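Take a look at this single chain in structure tokens; it is the form predicted on its own.
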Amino acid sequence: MTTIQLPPLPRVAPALTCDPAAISACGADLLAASAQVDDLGTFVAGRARVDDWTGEAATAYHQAIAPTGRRADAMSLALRGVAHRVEEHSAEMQRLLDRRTALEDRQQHLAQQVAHLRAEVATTTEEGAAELQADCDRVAGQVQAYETDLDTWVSDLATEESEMSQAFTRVLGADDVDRIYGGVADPADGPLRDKPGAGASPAEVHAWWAALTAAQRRAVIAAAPGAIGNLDGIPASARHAANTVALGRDLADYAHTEDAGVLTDDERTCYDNALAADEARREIEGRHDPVTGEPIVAQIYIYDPAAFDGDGAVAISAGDLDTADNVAVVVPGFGTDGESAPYQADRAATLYESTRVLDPSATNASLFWIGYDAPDNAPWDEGYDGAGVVTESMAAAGGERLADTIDGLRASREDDPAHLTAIGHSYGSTTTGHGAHDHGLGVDDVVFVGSPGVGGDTDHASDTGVDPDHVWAGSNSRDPIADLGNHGWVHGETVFGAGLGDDPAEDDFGAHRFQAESTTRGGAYSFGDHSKYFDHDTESLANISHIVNGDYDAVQEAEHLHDPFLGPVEDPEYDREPTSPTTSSLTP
């Protein structure tokens, strides 16, 4: 009887537990540290000096803190260094991970062709010898193809963990750190000297930034995030990539400030406003692509939890800003500050899905803009910043704001241009008119939604410098807040020394009006129905989604209010029964 030489059983690749989500933040956390000490080193060469104060006194005290701004800055480099490495290492981990995956498969597979062809062995004939040992030797050859593999594999992983290792063992002592990194020059240095002025283009801070090296721009990232991290021009990921050592940074400060018991009330702010912006990233990452059900990505694009007097800024995007195919930057109205970013966030990843379910073949980005000084508490209120909503000054201020925030995006991405939508809601409608009719705002479309009025010197949708027929509004016919725009010949800023405006979703504005009822909406006057517009399986998120797709067919126009001469406005949507879209999921 002919005997057949059977292939070998397969090795088991050795387990491998590790997430490399958290190696990835501990490289994020390093990176702030870094930045906490570098900041001890510009203090120590730069306030901490008392340039007029001479004598012997001076001399002793400017020699005393000179090694602590030397070991600083030497530190500084070192967890820098380390941070980057640990990022590496995340990175490295994630593609060892996948490739332990592939060799399991292919280990289950081969196990299983050598247990069938072992089965096989007690039923051949000797005429079907041959054939089941070609058999046999094509499998042993596979076998063999993996058991290399997985020895590379073995060999890769043990090669990482040591080079890990030694990245943290080099500097684990003062002196270590000294001798290595002791009076080297911050590779951050020159770049920052070079960096354009106060009053620079986005273009020629893109030109700037596309010169550095890779090398240059992760230290400028780690030296000075607050340099980048809020500049147009820049793009997204590199910001959100300075804005989150900046935002590590400031957490990691304000919690230890606040242990020790010293946080002054403008620090209290700053930490409630970082504090919300680290929730609002929060609830981005943890909603996932209906399409792919991946995490969907976060960019944080603005952080200043210092700006407007405390109002903070903030803006952070559902998708990759840089990548996307369609872009919408949601422009919020009264009542926004910093704290209301996971609010926000709620609405831009909501956005985000919507825009998603209703066109899978295309990319988004969807991002809350808290870049301006809205009017955000009552009148009666401490500041009496609510005291603006009824005038055009923020929103003028704000629309400028907007405007560079669009030029930004655009000089960032020059050579892959996407599909720019603003979104203007409530008194966030009227900045973005003022940025739209005073700046001239780079967008493809244009959407009002819940106006109180697109500002006084914007009479017509061609006063917004965009194509009237990208001109779109929303106006849920109960919405109180919708109905307080000019109407006819009705103007509060002529009449009442107040006002904010043309009503977009009249006839003569000349915009687009589309669907924009609630099913959910309420009686006569509503205030809820003003914060329904981006809620899911509604029609004007639905719409909106479309704009910002770009498919314009599938837009529900509705018909315009009219000018009511000297009768009531009424509002023909008002009857209507509305419809209830999918937004939220998949269609079969």
Given for the second form:
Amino acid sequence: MTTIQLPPLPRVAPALTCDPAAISACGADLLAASAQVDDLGTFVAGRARVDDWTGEAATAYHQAIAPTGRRADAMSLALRGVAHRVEEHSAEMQRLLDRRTALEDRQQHLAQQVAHLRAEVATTTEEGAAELQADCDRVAGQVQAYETDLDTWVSDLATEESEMSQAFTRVLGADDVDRIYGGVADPADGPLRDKPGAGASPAEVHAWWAALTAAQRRAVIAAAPGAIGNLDGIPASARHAANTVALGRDLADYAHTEDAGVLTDDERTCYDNALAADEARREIEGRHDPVTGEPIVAQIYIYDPAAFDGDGAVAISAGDLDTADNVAVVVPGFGTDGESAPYQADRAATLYESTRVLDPSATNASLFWIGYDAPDNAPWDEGYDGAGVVTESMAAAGGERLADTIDGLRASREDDPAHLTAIGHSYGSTTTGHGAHDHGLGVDDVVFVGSPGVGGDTDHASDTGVDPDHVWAGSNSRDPIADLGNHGWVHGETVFGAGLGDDPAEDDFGAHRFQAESTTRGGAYSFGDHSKYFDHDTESLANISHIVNGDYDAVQEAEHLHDPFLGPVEDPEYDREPTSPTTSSLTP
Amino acid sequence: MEVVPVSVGEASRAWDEQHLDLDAAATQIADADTSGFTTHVRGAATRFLAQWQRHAEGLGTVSEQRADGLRTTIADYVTSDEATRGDLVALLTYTQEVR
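Same protein, different form: I have the form predicted on its own, so give me the form predicted together with the partner chain.
Next comes the full complex, this chain leading.
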């Protein structure tokens, strides 16, 4: 009777209970707090000094505050260092969790093999013993390799936990901080000193950033998030990191000031904008890529809660702007300000989902862009922004800002340009038209939807500076806003300065008109139909997504509006039966 | 007694802002979530947050003291014989802590 040497059962990997996302959030809080401490150091070296005050008291004051500045500088470096280590710990713990999952799979597979071999032993014959032993030896080798990998994983986990704990304890006391960081120069100082000045081109800014080391970049993001968060030419990932620090700091500041009962009206406005930006980011991060099932990446590309007299500026993408094959910039219109961010985030995420569904092979990013002072309210309600909606002044100013943003996106991806599409909705189409006509938009395609006019100087698609074959218009036949544009020879903007330019869906304009009817359209003009262009499973969203993906042959074109010399404007789409193409989920 | 310019009052207000901001940072540190760490690390993380909350509060307290010190300087000056009427009007608003 031959004895068979069975392989041992593989050990089960120890449990690992942790939450990398929560660890990352802890690191983000510490980084935001470090920026606040850093501000104290900067304050002491600058605004705290009273240069027109002289005499003994002044001398004593300036001597007394200097140590506070040094202490703040050292403490901000210490706290920043721990915050960065916590971020690294989050990433490392995720890797360890992934490795554990892989080990668990291997363990279960090997355990099944061992059980199978044990059953074989009971039934094998003398003739089959040699072959069975060979199988047992092979599996034993695999178990041994697994056990080695498990030991390595256990050791790596212990090392990581130990190093993280040490990072927390080595700067626990004020003396430790002073000993390690006292008098140490901030690695952000040099880069900030060399930063291109105001008026530098995005390309110059990008060249400056590209020349920094990884450590210098991290330092700048932590020490001076406001210096790069909204700076065109900086890559989106770095802008996001900086704006995340700024947002975290602002939320903490405003919440504390509110609790203290001393929040001013202006600060209340900024706080509301900051809360809206945070909600918008969460809206995107809470959605899932329909192809991979992973949470959608959100990037805060612009964050300035005090911009435009408190209306606020914010732009957040669904998807990675630095790497996506296709990038869409959505320019909203009437009724938009910083507090609209969650609503616009829903649109950006919906467009992202649709573009992914219609071309799973391409990567995408959709950026909602509240980067200009849009007409955000009715003049009889809150102020005079609403009056701007009937003139082009706000669109003209916004168009310049949009062109800067597009230049920034291009400059940060010089070697890997995305297929870039600007989408203007409502008054945002007027802004987009001005950006294109007045400044030139470096985009591959431009899309106007629900447009009340694309600017008085743009009479034809070719006036946008974009190849007319890549100028698109979507206009729902029931949308009353889309009916406001000039038709035929009548030009409203010449009448008392009112009117916003030509209707891009009209035949004379020379753009492609795509189908944009809704199955839920009203029987007559309905303001609700002005807000359906980005809804899932609509003709409009499907066609916009095909354009964003560069899949032009898939676009369902519509007959143009026509304005006969005599009689009303004719819209061939009015009587067409709308369809409902699927954009929300992958079809089997 | 030397003249105390209005900029001293502005500096006192700025120190008050620092005080508020650093107290906010202290709260942010204290409220940071440690639940994501493993049990082996959580203790060190919790001790760190508690200690650094005090560090940040300490910086806030120093800032408040600077603001108070400057206000005292202003108050001493406006009650002295050296202050002119123009100085008094400009500086009086800075003798009180606003926030």
